[in-house]
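Given next, in structure tokens, is a single chain: the form predicted alone.
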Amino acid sequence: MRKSYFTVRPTSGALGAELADIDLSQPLDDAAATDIRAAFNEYGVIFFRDQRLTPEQHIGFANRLGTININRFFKPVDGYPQIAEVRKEPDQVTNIGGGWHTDHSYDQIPALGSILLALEVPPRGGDTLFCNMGLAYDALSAGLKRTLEGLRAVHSSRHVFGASTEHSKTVTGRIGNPELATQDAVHPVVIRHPDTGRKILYVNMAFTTHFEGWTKQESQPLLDYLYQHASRPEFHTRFQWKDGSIAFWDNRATWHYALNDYHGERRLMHRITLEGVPIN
């Protein structure tokens, strides 16, 4: 498939396209942004790889498709507060976003998406896994859609990154601003995408805490179960990462999933979020 400013080349998984024949570190025109915009609608995630970006040239991208995120939590890049730096020192041994995910929904208008730029990756390991949230609302059962068309659920950054969690214990130096971790939202389950109208499955295992009106003991068991349901392969797709490789993934639509199998070896990523709008 040719659009005007790049070929996009469909990934063999459950969503995600690679856009080639872009250079990114050129100003983008109204067009081509356009363009961008539609594809990361209809694939959830879009990825490019060859792209030598200076940080300059990473935040005119990120202008041209959105509002820019400033992350209360992550180490910023010295003398670019916009972008955030996703490291891991061969020393280390936690990595940042080993487990399913969706960032920022413990806001109460979450985020649209993330820029993901690869600097410097391992020779092997470090792929990220992407999983179709709208694909797997599909297939849950006619009776299940109808009992979560009425739950929200509530999501919150206190147990990930306040000062007394284990996450932020093993990030050290990565992950700052404990006191910070103050941020609580309630969403609906089951969300439409404000874009594409898609409904969407709208819960993740690192923020969503439990069903609004419904104690934690009671929600775990149905949110356990949704979250086996859509960690199913045929709802994945896998990204390898090269250096200057992008992924661009949808917030509202996806998960992510940093895989932490590259111990002894440095992985170092620079992050742009962009802002969203309400969903409902």
Contents of the next structure:
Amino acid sequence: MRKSYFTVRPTSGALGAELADIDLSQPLDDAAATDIRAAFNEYGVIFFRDQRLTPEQHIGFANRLGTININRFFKPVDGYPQIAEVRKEPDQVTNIGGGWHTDHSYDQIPALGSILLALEVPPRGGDTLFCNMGLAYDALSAGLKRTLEGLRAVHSSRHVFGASTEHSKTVTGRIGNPELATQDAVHPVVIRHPDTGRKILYVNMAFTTHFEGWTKQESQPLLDYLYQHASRPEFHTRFQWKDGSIAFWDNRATWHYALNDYHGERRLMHRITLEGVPIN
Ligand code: SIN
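What would you give as the form predicted together with succinic acid, now that the form predicted alone is on the page?
Entire complex below, previous chain first.
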């Protein structure tokens, strides 16, 4: 019988699974890395508990699963440009990632996923929600699916990470390099997942600006409908962090949303993002 590297505990009917009984501080062999990637493809987001990884171990784990993408906007961890800091201090009001989004959709080749490690979490609150965008696609009517199949959407980093945007003003010191916010990308509104072949609704309210060939005013009502549709709780799972927890989510197949309900407390996470492959 084949060795099993972890125990799988699904976290909701929609997506997500906790992989227990595995120690990520130890080097992973090829078969373990393959099984983790298979669970990632099956569940969209996978979680681990009690993994108090050093930056070197976090990088080592990421290197076993893909190629690290160095984020150009997030403040890096001192001495580790591969790791982006996701921080909110007790006196800060705005958190990072506080709205439904998928990382890097503004890149023509969007990131495969991100591996977020919790270093310091508030005594309560600060959970992250995840949404299965394959399920959201499946639940649309045949007529709307046909309409969306022919559409492509423009995604941009400018209005989020560019100079003088509302967002860049509220996260000063944590997000930088506004002059690098020059990426616009065009992706099909319905993509096929590069590994599973599953159809996925690929627009998000943080970075999608409009449908290609449509004005923003024409695009917004349909985009708003899709966002409202994907916000249905039956497509979601919710992860409650503890120090040493890890979430590894698929940026093509899911949305995520970092809840900002822990004012006056610190929340500190380290994020490593992995390079993706073309989705067009
Ligand atoms: C992010 O959007 O990458 C951060 C998610 C989180 O802090 O839970």
